[in-house]
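What follows is a single chain, given as structure tokens, in the form predicted alone.
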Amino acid sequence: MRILVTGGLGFIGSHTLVELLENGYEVIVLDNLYNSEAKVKEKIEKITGKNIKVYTEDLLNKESIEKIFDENKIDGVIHFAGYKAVGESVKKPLMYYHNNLMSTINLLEIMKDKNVKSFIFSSSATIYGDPGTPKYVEELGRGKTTNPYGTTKAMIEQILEDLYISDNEWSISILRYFNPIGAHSSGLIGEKPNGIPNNLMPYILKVASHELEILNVFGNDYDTPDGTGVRDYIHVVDLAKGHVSALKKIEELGKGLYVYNLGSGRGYSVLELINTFERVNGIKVNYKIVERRAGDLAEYYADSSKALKELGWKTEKTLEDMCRDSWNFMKKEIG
């Protein structure tokens, strides 16, 4: 089975592409490196061994994905190409409605024109807003989002709904993701964002290398264990392979519309996770409490049963792990 996966080459798209290639699935990929890099495709071929095909496209660019489809016969997509930074959203709107709606609606128009209708979807568990409850089911559905980036999310689950409903030929899974941190065991493939770190990870890197100074940590006021803000982090390595799970399970049922959370089902506050990489990597994340960012919630988790249950998947690592296969990146990058 051949994968085109879009995005590939990003934080989440590259240890994807890593289990799908040792699974045995052929892959093609796009990426217009906008928050990625074109090394990334040697370091995954180092990892599995195996060659792969990386078109430098957009998908805003219509007829350059219809030639895509035309030289490679396709099977079916996994859909991670989009604007990602919730802070930049909010400056950005419109970008992030035109760039993130319309290349998913270009994409979907020309599986349909190709006849290709086996679709998986990065999704994000900013579309469930504020549910007011901490523990995030699959059942309560979409709630007000709180920024551009989340709403783009939530749009587009909406349009595969539709989608689905106009034609029930499709195969669809929206896998709505937590707070995946970590890398590859290797340290070859990681998270690298351009400029100011928008997540917790990336930032405590960051200061832990010395090219930040300090980590904010916004609020410790919060009705949590340590007053600051708890959060699902999920391995990104047991997110991947919850990719290639739902793949398998489209294989197995065809058509259809399947919605997961993929989340560890615990929480770990701010302090819990620098503590912990503190202790795990013995290095000191300078970092100072401040006031509390508008928008942000005390809490909230994944209760990921119903990808047990019809998956068969669940995470396998530990929050030490994260910690330690993020910092074995780092180090690698800086030398």
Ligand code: WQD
The other form holds:
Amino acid sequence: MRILVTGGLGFIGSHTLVELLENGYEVIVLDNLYNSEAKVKEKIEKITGKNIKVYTEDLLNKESIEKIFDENKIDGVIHFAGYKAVGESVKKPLMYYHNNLMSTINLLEIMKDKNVKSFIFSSSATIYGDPGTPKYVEELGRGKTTNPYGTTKAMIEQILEDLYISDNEWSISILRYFNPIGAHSSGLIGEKPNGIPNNLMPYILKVASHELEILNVFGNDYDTPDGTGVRDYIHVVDLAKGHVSALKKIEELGKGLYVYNLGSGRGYSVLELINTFERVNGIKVNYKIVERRAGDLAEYYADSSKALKELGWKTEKTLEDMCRDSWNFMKKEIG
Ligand code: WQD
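So that was the form predicted alone. Now I'd like the form predicted in complex with the named molecule, please.
Next comes the full complex, and the chain you just saw is listed first.
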């Protein structure tokens, strides 16, 4: 099977490309390099020993998508491409709604025209909103999202549901990620956000490498064991493997609309993550407790039993692995 991977040079996309190639899939990559680097192509080729074709195009340009489908026989699509910074989305909602929604609609319209109807979508636990329970199961359904980024994810899920109702020849898998961190064991690919990171692990890495002075821990007065926020961190390689499992399920079952949580099934607090990072890497991370970040929830983590039951997938890597692999990547990046 040949899979078009949009956003394939990004953090999760690049790790998924490695797993697809190592599982015998052929891949075509579309990435506009808005939040990724062209050199990731060579790193993926070095890891896998396979050449990949990359189109540096933008999904907002419908003709460029059509060209890719005309030039390549594509059997399915994994769609990662999209803006994903929660804070930025609050400041620039129109940019987020236009980019994330229109790029997805363009892609789906071309797929429909070309009769390519296998689609895996990169969704997020943020679509649950604040369901009033920390353990998220798929049946909770979409809640009231708290930022435009999360709302675009929820809207795209709705679009996919409506598309399937209109034409049940589609095979659609919606994957709801929890908190992806870590890096490939080679240290060649990992998470490298531009500028000041929004997310916890990239911020820790920049403090550990002295690029930033100190980590602000957003609140220690939550109703959690140590008062700091609790999240379900998942190693990005485990997450990538989850996409291969979802693809195999689509190949096996064909038509259908499937929704899965991809998380480890347990939560770790901010301080637990900091302490684990320090312990496995022998590094001190300077931090200070500050006020809560607006919009943050105290605690949530995945119930991923459905992915285990239906996809035969579960996480294998530990928090130690995530901390070790993240730092290994950062050390190679800073040289
Ligand atoms: C994790 C914990 C913070 C930064 C978001 C999106 C989600 C996905 C992952 C894209 C929280 C605390 C963080 C810092 C801190 N994004 N924290 N200091 O908010 O759980 O999820 O990112 O796909 O969709 O919603 O992730 O890493 O920002 O925060 O104390 O500098 O770390 O309060 O408890 P979050 P995060």
